[in-house]
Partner chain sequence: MDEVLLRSLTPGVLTVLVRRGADFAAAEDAVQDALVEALRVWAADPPRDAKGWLVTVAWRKFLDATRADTARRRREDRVEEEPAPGPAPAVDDTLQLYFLCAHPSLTPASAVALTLRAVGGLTTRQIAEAYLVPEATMAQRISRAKRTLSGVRFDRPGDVATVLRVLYLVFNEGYSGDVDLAAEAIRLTRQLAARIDHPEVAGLLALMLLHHARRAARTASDGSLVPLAEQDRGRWDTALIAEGVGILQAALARDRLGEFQAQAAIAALHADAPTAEETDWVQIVEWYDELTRLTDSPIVRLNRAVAVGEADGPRAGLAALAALDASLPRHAAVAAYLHERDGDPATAARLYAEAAHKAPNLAERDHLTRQAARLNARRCS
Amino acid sequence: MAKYLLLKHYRGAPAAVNDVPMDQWTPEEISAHVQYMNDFAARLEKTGEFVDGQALAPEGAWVRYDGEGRPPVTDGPFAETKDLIAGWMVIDVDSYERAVELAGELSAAPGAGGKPIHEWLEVRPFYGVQPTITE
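Let's have the structure for this sequence by itself, in the form predicted in complex with its partner chain.
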């Protein structure tokens, strides 16, 4: 088994095919979308492939150390940042092909007009564990 991160971006990903902001959808289309996402996670729990799913609020800030005895420096909220992560799902699957298949399904979530969003999701493999048998 191998773990993959499916990353969804608020900004920074290539434009989706059905790229309409959510507040321009109808309430029914929003409900259908939320339902699709919930069903998708529930299905992966049943197949034993779901690890974690989290959503991030859009507001955030950059923070860094500023030296001994000084408070950290903050910069933000970063309105102008090019890439903004909206959330992720971690899956534990048998192969890269399966990870891509599932990301494809997630990207088919319905949007405006009830049609798939075709949104770009980022698929990133986790580093695995060092195998016990190496020779």
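Return the form predicted on its own of this protein as a structure block, the form predicted in complex with its partner chain having already been given.
Below: the lone chain, stripped of partners and molecules.
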């Protein structure tokens, strides 16, 4: 088994087919999306392929070591991951092809109007995994 990170992006990825920002969705559309994500995770828990997943809040800061007792905290001017990464899921699957298959399915979560988003998801292997990409 190999672990992969599936990243959901707010920005930075190619536009989704149903490209309506979540802050413009109705409460029912948001609930349907969250339910899809929960159902997807529950199904992968049953197959042993789900490791963890979370949606990320928009708040956050950059922190670095800058000497004893002085960890500076800033909100910029860097490209902010909080503006880019909406959430993530870690899966543990038998192959890169399975990771791609699951990412494709996750991409179909419903969005505005209850229609699938068809968003682009980033599939990243954990360090040490050498995926065999077949095309």
